[in-house]
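First, one chain by itself in structure tokens, the form predicted alone.
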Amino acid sequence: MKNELQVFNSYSGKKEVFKPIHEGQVGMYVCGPTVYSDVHLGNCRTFVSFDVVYRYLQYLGYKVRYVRNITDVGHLEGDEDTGREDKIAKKARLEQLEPMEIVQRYMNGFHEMMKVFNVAAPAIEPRATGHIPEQIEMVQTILDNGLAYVKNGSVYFDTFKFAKEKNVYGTLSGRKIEDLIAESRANLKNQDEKNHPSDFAIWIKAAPEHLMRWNSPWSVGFPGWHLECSVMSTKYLGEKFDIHGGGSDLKFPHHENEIAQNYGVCGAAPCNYWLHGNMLLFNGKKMSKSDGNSIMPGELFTGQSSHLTKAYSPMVVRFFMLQSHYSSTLDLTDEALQAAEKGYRRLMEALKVLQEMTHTGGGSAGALDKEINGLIDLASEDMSDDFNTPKALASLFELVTKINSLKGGQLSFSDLTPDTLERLKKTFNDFIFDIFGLLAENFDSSGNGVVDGLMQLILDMRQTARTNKDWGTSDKIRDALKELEIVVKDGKDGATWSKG
């Protein structure tokens, strides 16, 4: 590699040169899902975007530990700490179900949806009940050091106390312990508990209809959400670990306050570097049911939404996502995933070509062959470049541009080395099955590339009928599509089709 590994740390605002504890070997723990429903979109963008760096830092040769936790007790409805029911537990509750049988169904289809998007597995997947002895011996050495407080069976970090004297609190959110006093208390039942409205409960008293609650020395209860994160990070990575990952509206309260009880326990952030992934919009705004501004994954794969004019294969979003900076908006239209669904199909045949080509020998390193080498080197120089895919991406297209131009013999493999297109060739395949995390399975509308090639070719054949007045042909051809419930849609840009 020409450049160092750069990230953008969140805590610190800038891009830093990337170095690890201890040589060779990464530490990375990314907030995972809360299982009470079906994961969407904008979590599987955060942990595709995790999942490329995963990826990328293992390409580099570092030895990483992922660890990517599961929620599943202690997150309340609002996020809020009093006064408020945990969001498995109302599930449970609503569906009449135990809330592990909840987590359970919930953390199954996250881990179907996460194979679909190609996500790999993190080294240590904990949970927090899992954790519940570590997490009370936290709470309590938290205590000890003078950072926490009990009332009424609940336990407190005293935010304001920390503030005073550390001087960090909001450094990663730039929320500052000012503004938090003047926040209302609205709605906000037993605040009156708290000694200070930013402070936020690490053991929260169950009131007797709660269904998950363990003994403890303060009260039968159960942990806060931040204090979770504390907990697994740390046991499977230490006091001090390297990255830290999640998305943007983790930053606050979630990802402050995990600093804050780190500093209670180990008098330090738990990490060198944050990072975190940007939201997802939808046709420009943000995803919203109310609104009915908003689509599931399995929507996408099906076609099955008023949104979209047809399906797109789970690859297709996955290279869609790749073509956005992880730390920026992403925003998912039906245009925007038909020129995605083109130009991942012109990857792939571009690497099916690449892959068929041969040297005969005698290549001279000629003006092609150091502009080739020259669009390798920067397609990994961009990546070190704090993960840049889409950078990276254009990068590898100009190179699209070389291969089909020596296929069709307007380049000649006489001006390029056989060891550069040896080296092309890898990196075509690193790039796009190792760092990008992609799959060669060249399917898209119905799940099936070549059942797509079929349908475009008989969508052609039917605007031709149409074209020259053969309607025989054409009504037949719609009365056959029809009987196979497949709905086509006729657009100024020719005609799309979906499963009905």
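Numbering follows the first chain given and starts at 1. Throughout, rigid core stands for the largest set of C-alpha atoms superposing within 1.5 Å between the two forms. On a predicted model such as this, the values are computed, not experimentally measured, just so you know. Compared with the form predicted in complex with the RNA:
- Annotation: Cα of H22 displaced by less than 2 Å between these two forms, core superposition.
- Relative to the superposed rigid core, S474 undergoes a CA displacement of at least 2 Å between these two forms.
- Put the two forms on the same core and the Cα of S37 is off by less than 2 Å between these two forms.
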Given for the second form:
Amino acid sequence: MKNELQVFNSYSGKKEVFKPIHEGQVGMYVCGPTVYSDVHLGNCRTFVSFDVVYRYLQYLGYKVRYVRNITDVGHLEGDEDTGREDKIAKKARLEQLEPMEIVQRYMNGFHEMMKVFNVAAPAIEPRATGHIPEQIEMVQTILDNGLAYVKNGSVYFDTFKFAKEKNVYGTLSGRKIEDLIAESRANLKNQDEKNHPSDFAIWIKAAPEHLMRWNSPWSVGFPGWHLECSVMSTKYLGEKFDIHGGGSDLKFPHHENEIAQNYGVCGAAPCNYWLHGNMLLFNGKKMSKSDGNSIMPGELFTGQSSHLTKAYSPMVVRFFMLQSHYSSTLDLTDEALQAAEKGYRRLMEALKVLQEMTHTGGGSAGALDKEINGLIDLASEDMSDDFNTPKALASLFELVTKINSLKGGQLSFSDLTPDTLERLKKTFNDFIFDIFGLLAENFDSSGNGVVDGLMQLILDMRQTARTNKDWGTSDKIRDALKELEIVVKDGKDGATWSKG
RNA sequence: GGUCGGUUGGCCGAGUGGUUAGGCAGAGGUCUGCAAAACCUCGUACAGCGGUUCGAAUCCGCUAUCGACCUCCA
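Let me have the form predicted in complex with the RNA next, following on from the form predicted alone.
The complete assembly is shown below, putting the previous chain first.
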């Protein structure tokens, strides 16, 4: 069975067989959020995507050191008119708080949201402000290596020189050196201190009113945004590690510059595989904080948005995300979420049915047995094919039909061995919980003992009515419960209930 | 304007030279006191035009259209 992991490497633009630097171990770095406002759903998608990558690598038996940073300084506003203010410093000024209060508040919010989405915590979550000395050191090394220059207390990376010396600048984002050179003549006059428009700051001299500032050999200032990732990935994963992930919108300039910095320090690229998650769309356009086209997770969970007809639970949203490939754009719509909710429930119901299923004994490995084993194998192959969750999910849904047929009697246990049933149980459990990171939301339990007890009493009374063929009472109970959004399902072994 | 990527049945969304993706919705049927659930069957989709090929949704070209990046973004 071929089941070796292949990943799409954004750097080469090809799907490649994944080979870790150290056997059995994986070093993975993912760009985390800048904590200057609440996380929106687009952010969540990226972290869910890499959460599945993290989980699957572990499932395959790799020991993974997963580093995901928190950006809490250095990320400048892009708008020229505002004078390139640090995002966190700006928020602090507007809200009259310490920058670190801003950072703490939104970092807490971010962590809560990751928990809600059942995103596993990384092994290390370093913060940029916690690595100022290391960043100063790296700036010095880049200066020593002749790939940066000082201007009025700020330090800039010399992309022009780097591009001429090493033919790598622009590879990741598909930019051409010739364009950079052409750009220099046209736009140079607009650049204040930089020698070249594509040069970027690795240390920035702080304006007098700037709140976040540290001493350095060049000025009292703060580090450039791109630098932290080079510093922290190198510190915790080494000069060369396996996987670097992030949203596709970070390819340029962030990741391109990160690569440049690593060359500036170590003379080599930081990692072997670049993985980029694609954007979550909302109304057909990229969900983005800065242009206001976004929906907050909270609005989804409460259903309080003009774009939604109802509330959706976190796991429904997670399932919705898993239904597309991480490298494809995904368009969020109310209709699609409704479909996802039904699908998620169907999957989880089948899981429950399966868990309670016992083999009737005997059973031979016939066609059904082979088919089920084939689908189980297929699900793994799907995941090993660049973490193709929608394909793996499709394989699981084929198995859902088998499970329900076994329960309903359309298929017989005599056609599969007890071992296969056990394997099926284990696979479902592993995929749904360990790999997909879904949680079982109790639709047939309120989490409240009193309510569950009352429900049981009601269903018992209804059963008595049904035994007496008192359909009027039976239907009255069912209809009344339906009004309360509780659905009663009559099965062979009595009735069950679930919340709307 | 430059660069890149989409365009798949009613909706979402995989696939990528010949063989069923899957989910949701819809139609018919089985089961059931009825219903729900479940199971079975069904639609014969790949933006348009041209080309390559025995054969293309899948490769090539052109056109249309949407989007992303080029400036902060996950």
